[in-house]
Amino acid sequence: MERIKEDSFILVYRDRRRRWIVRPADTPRLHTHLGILDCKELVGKEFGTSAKTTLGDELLILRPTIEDMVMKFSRRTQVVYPKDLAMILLKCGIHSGSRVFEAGTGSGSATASMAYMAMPNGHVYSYDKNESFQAVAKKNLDRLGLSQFVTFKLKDAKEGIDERDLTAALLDLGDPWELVPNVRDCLEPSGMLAAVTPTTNQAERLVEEMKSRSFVMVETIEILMRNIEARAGMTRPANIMVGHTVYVTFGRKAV
């Protein structure tokens, strides 16, 4: 059974809007507006008990995922929601020992996702123009412990991608149809190229380039996620929902 270490990351729960995410070694003492959390306290605990502030409020205190790890993460662009990357992920088959293309680095959230799946056998090797970009990236996967598993490299995939034969890539640009050639020669045939785009021009752009490079099962989907606010005979939808955010588009490398 897992304990709460000084390292631990814990995430400090109240309730969904009220959460953090602190290691006890960096926040001894977390100060919030329902009181004073003394962190140290916690080490040598489990996860899943409960604390009380200096208030006497009740915080619980839980081991954070993956999905909650990224979403607290310093961002400079907009992050692709947890929704769409579990898709990519499993559409894409990403496990331990796969070697993984991104273009478009942004603040690194499918970055350490894929990372998170990919060790400790497997890497990531993100590109990205923009120098400020990849440098927040490279705190928020140094934080989590996932930058040995990645290789940053600040540079246009569009002038060439130097890894071969590769399980899969993402792209996360505004003109993914552009990299669609490049992408084929570095993956590993039947390889998959997923790819996020805002708007149905750019998805029905990046179709046509695949399909005319002989990508086959090329599909768009779009997926929505409402929550359920379950409570006893008073059940109902929830009055705000995640819409569209991105589409993303599938594809298979053929021979």
The other form holds:
Protein chains: 4
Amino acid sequence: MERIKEDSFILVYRDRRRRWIVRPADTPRLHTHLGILDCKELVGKEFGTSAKTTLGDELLILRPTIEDMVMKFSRRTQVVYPKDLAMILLKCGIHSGSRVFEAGTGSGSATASMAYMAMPNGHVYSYDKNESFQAVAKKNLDRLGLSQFVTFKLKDAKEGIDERDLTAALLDLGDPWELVPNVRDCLEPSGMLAAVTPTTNQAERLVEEMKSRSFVMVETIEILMRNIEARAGMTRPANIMVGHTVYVTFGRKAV
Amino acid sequence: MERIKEDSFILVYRDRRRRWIVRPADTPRLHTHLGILDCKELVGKEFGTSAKTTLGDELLILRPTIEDMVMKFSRRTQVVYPKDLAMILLKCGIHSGSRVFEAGTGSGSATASMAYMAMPNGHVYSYDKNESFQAVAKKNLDRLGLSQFVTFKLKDAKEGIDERDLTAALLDLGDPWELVPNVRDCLEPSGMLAAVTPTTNQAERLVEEMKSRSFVMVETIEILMRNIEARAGMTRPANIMVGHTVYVTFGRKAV
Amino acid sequence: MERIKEDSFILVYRDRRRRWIVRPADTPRLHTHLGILDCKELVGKEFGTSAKTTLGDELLILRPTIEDMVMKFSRRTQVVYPKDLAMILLKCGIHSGSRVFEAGTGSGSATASMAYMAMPNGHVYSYDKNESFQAVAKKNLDRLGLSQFVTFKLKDAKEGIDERDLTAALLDLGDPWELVPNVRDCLEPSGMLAAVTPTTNQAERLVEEMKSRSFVMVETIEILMRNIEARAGMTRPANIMVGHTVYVTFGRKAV
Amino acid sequence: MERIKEDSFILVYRDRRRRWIVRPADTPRLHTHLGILDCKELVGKEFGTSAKTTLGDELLILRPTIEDMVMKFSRRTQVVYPKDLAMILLKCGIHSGSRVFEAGTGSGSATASMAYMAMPNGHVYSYDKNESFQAVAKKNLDRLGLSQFVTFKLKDAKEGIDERDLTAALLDLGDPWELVPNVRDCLEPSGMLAAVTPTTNQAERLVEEMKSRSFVMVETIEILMRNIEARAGMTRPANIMVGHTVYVTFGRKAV
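Okay, that's the form predicted on its own, but what's the structure of the form predicted in complex with another copy of the chain?
Now the complete complex, all chains and molecules, led by this one.
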């Protein structure tokens, strides 16, 4: 059973809005408005324990999941939501050995999730033409120890994609239809293209382009997730929900 | 670039309702109401090609994804839908090296998906007390070459779970609350329990039991997926959608 | 308390799929695959009673609501669904005294619902250029005794709307944007335009046209309705639901 | 064409969050953080005009709909949302002449909407045991000129409902199942009971009680409404939506 180490990430949790991810090595003392938490003292303990702040407030100490990690990334761009990313990972079948193209890198949250699923035998190739975005993403991936499974390229994928015979490609940029010919070149036969677009107009234009470029089984989906407040005798859905993030379009390369 | 072999699974696709998964070795000639397809002739060709039946109908020949495969399993039980399973895989962070408990095995569709994500370094332990269900599941996994990553046990998990320090557990049975104490024992600290339940009453009872057994960050969600028919100038959601499958409950083991 | 008369409409109900609306005067004996029901014998009884067919099957005899009636109309066109129509009626505030424009008439289901709400002091003006559609609608309204509250016009509203100072207008045709200037002329200041469109492209074009023609508070909504199967200890949403009917756009005339 | 009078209600509108409903007689000058609006000067103008504040900000002057009015009621209780109320009004067929029971009165928003639809020939009987709630509701209805169509009773409907042969009944209280026998007595045969409940547990208990008390065609629904941001080339649903308000249960009285 793994115990908390100096360089383990720990999820310090009070409730949905008050949660932190830190490492004892970097953050020996975590300052919160609930008091100070001594993270050094947690080293050697089990994950799942709880600890008190200097103000006597009790906080849970958990091992962060990959979802916890990427939702806490420094970000300058909108991230792909877990509800959408989950479906992309399953439909593309990303697992150890998968080789995946991505554009753009953004904050690296999808990059990290895909690298996590593709390791140790797979790899992610992530293109972005914005240097500052990619610098943030690289730092995010470095901290997670996932950089060895990712090749970052500071490049506009419209000018060409260097890789060949990839398992899948994820497009998260404003004009994904512009990349369809190049993505086609980089995918293995029957390889999967996935793209996220906020508007119906983008989805429509992308689908038309994919169909005209020999992508088959092209489909667009929308995923809605609702929290259910399950409590004895008082079960009901949450009052507020996310009404929209993106449409997700999938298609496979035919030859 | 991998080409179609004698023992490759191929997805023969016409449209959403007319699709088959076969291996040339087992099914040299595929008989459909669209005519007969000579599968032997496909050996050596690329995935993504198309082929004509004896009646002149053109069919796509694709490499099936893990989603395609499990949705075609022989089944005697309701399967976990991809929209729900995807979220479980991501939230539990199942990837190479993960060690996962499952009850019940059912048709093995979740078993196969989890094994696919956990290979080559992880493992799935799948319990079911119904011998005939598990026999079908075993056969399904064997065909996919995933059996080496799964240990099937013909056992009621209420009588005890043999494993310890597992990453995650998936419960898909009528009374998941009965298993909470044993699941707690088999999980590593901070390990994730996921459970699917069709009714609100089951979700409610499960959540109460989990909270009383030191599970934390307990949450129940509902996922709706809608197909969007994206076409130039005529984009609209599909008329009919799946209105409900299951509620999915998550929680992490505290110590 | 009103009792069943010769010319009362009665809703004969077994379940969601087996329901009929008839009048004893027209249908003395109702032939169903559950046997024959003697409707003449029901005259003088209370609504809410039940009656046996010749095969011994028990059927409920209820007074049909306006929703029951219009959903059973003879139809050659798609009808506006109750979930969408209900919101239109409330947002437009259609009640006794309201004067409403409609194009096209279609099967008359929205016409009948609006006339029912606007009676006895209001009126509906319903335009359609298709003679056979309007003939069916007229017959539907006649049977309901609502014709006195409706003026049907066999006319393309693009060529002009004769009425002025109307409370509200409902557009249910393929190119509602073409009618915006004429609808503007027929509405009273601050009057409400409501339109239903199946595609996002139509909603988009309509909204742009309305905004450029001094309509204000323009908004488009989408309504989803799901059946819940509430049963002791087994409550859950229905498996299948309607995923999409139309987008509904509203706006008010500014001067 | 009706013009703005001293005692007309006017909707002063800037955007979804900045809207006011006032009467020039009561509020000659409307003070807002966008400046002061001279409402007296609006008298004699058409609805649908716009007017400038002292700070030069332009505001729309519209005729409020019944929906606008009730959503601006003083309230001490949760109101029935328009999406739910609309469906209740249509399913119950509330129009001129309908006679409706309601418990509880709450802020009177449903009371006002039902009275508006039932006038001039119908009536609403609204029971509440909380004096201060009903006082607020009465004042709300008085201002709208709808009081003549409503009889308020300061009474617990569990102790009996005085009316008979009503068209429909709306229940909006925590334990609607307790009222089912009395509601049954007050409804005409085939009359409709509608009830709103936030939790699945309440819906479940209500449905069981209704079925055991000879209500038929009992059904529970859930309505979701999503705003669509329709704009040229950038159409998409709104990011945030209301995830849940209430379940709505309907049933008809059999004899």
